[in-house]
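In the form predicted alone, a lone chain appears below as structure tokens.
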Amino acid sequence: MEALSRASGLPGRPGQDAVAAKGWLAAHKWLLLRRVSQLGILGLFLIGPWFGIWIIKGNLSSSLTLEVLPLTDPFVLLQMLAAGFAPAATALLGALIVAAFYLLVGGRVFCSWVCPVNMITDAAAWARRRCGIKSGHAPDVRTRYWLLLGVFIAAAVTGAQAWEWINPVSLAHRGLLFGMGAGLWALLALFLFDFLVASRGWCGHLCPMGAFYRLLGQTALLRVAAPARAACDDCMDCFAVCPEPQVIRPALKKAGQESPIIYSADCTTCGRCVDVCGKQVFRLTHRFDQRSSS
């Protein structure tokens, strides 16, 4: 059916071969893991204000969980550095905790397990694979690294964290507290600007944060493996779904390595290769997990 679809031009449905081979919910796994890890940790932020149960107080800049546990995001620190505010010591620590947390299993796992704002260009890719939309034009993937530096730039002019006012992430968060406004339109054209404009452009080109968690994560341990990629059948459903697509081939194809690894920071970690390959390729694993059937 797929092979069908393809054939007579119809938007294709990545992971049907894997329907088929391991069932709906094995190929799903990853991606309904990651929904239930960004809702869950978005709801016990929300739980406080909303019905007075405080396990988590805070936000994902800054929070502290159980009275204990401060937890603070090493991009926001590196802001409040560039404006001139001196951290306190429990931003610090917490600053620390979250960036040895990255620094271990990958910084870009923020975007695809934690960040709410995936759902939301995860929502356009699928919108875009359903309606058959191979057009646009997506920025220079530099372009982040170059938000990035304006982003301490403009901490340090403006003395205050200037990112925060329009950071997705904060609007989101904001909005579902106080009732969205403008950060309802800001999602939306998030939304149309992933859907109509450029496939994965916001997460992939653009976003700021998705530069500095990247840069965190260039020598994790969490990995994606593809160690049976002798039974490749290049049907490209993991490009279809991949975020980051570029990543899958130097592993996959053995372009320029021999090692089954996807070592590129530029991997999010979805799980989604391993969910729609019908032919069980990859497996999530550690950097130093070298077996290979081929």
The other form holds:
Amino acid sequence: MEALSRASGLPGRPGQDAVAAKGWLAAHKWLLLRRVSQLGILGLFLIGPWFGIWIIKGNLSSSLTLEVLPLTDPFVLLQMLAAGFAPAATALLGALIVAAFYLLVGGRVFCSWVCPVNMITDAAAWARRRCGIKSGHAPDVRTRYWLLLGVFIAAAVTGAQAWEWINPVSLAHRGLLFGMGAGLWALLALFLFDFLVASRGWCGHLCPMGAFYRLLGQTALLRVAAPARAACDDCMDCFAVCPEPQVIRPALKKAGQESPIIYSADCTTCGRCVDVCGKQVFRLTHRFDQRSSS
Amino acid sequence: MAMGVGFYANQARALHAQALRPPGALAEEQFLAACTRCGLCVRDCPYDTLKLARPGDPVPTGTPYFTARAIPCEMCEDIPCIRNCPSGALDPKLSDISDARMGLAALVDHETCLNFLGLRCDVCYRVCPAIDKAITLDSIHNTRSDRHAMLLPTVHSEHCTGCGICEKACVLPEAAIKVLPPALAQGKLGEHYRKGWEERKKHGGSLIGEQVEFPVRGLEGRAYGDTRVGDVPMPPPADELPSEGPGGASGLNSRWRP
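Having seen the form predicted alone, can you show the form predicted together with its partner chain?
Below is the entire complex, every chain and molecule, led by the chain shown above.
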């Protein structure tokens, strides 16, 4: 997608039109909200160990909120089952709550609004744009599903949650809360991979956890739509910032569908396309909102 | 890649010998299938004993462990570390902390243990939460000085929880008593082994009946089984018998003279 030239804005700086049209704040609204969400969730975990204010204990793999609400990552729970362990009721309940939320709201909402690795890979994508790096080779986007399969096979074969040894997502979150150790090098390697080797390589091509949440979000309600697609001036800014650029075309260009809704579960609902569009083509809405100017 | 990770995980399975799991932890194989690596046990430990393994630590990443020599388990009666475990990797059925088996203490170094040197350190014995049960002081004769007793700390696996308080308290720069996984710390008697003295007690007498006692040439007149040589007063030649009678040579003689 980087090969597509941009019709407007400075090279590597998509969103200039939007800043001019809407002002800086409105052109960064969803990005800022997303950072507030990511850092806020991290902060809720961190004020425990830092200041002794225990609202949430644990980490993203499993946690306890206000000593009553148990939450467990369904991806971890499935690995547990694959490894041949029948978990206690608390973990089951916690995983059901989390799975129900993402099933309803949007699977990959986890990726863009919660996951701590997103900030690393966003930074890598930003640096890549600013440095004008177009080279590199991204693995096939289906690799993540093979990896997801591999995660469960590895769990079944070893009888242990093998992926959790190195899962960068839990590694990053747990590291921030309980001590990073050598995990810092793994995250640095991840950044460099996304920065130098593969555009959106980790989140968009490899991460099996993202693949899992994507499968969970097939019918999710919260969607990005392109109701004002008639106003599109083909500046390509949305393609430049989108972590999964292949999802935009069907809705924006009516490629194979009439509806303005981005149905692909690959979409992380980050809302960055809404931000950078100077023509206000996109908006965040629900799945059944079929309003469209064309 | 994921399979590679799996094999790596398999290799890394054996837990480091000095890393102990929290009380109630399932057997290591099951534990690695069950633990969500959430750290709720770590947060609920009031003594900061438990840690989550960081990448690079000699313990599977993200799983809870403690090092006895750093901070041992204080054996809280309400076992708070288990209470919030979501998966059951720490078994909620453990209700009495003295039933925990985190490891097994072993007095691994007889060369440096002060009590083995004949001194009275006794620290491991005194700090043991199950004093006189998990660790006893067993008295034996000190053959070096020949006039003292040695009180040897002896661990009893039946009562030791593996809390590590003894290892933490050992006064040596490197502990002579260490808590190890039971498989490393324990020997095993052959299945066929029977301890005669125990069987005899159970049976209420010898299982093979009274034994025939043959005289031993040259030791005639001694109590049966007394084969000591040297200063032991030998019975006079047979033709000068009997003035003292058999059994006159019984009793220990350390040969120590003030």
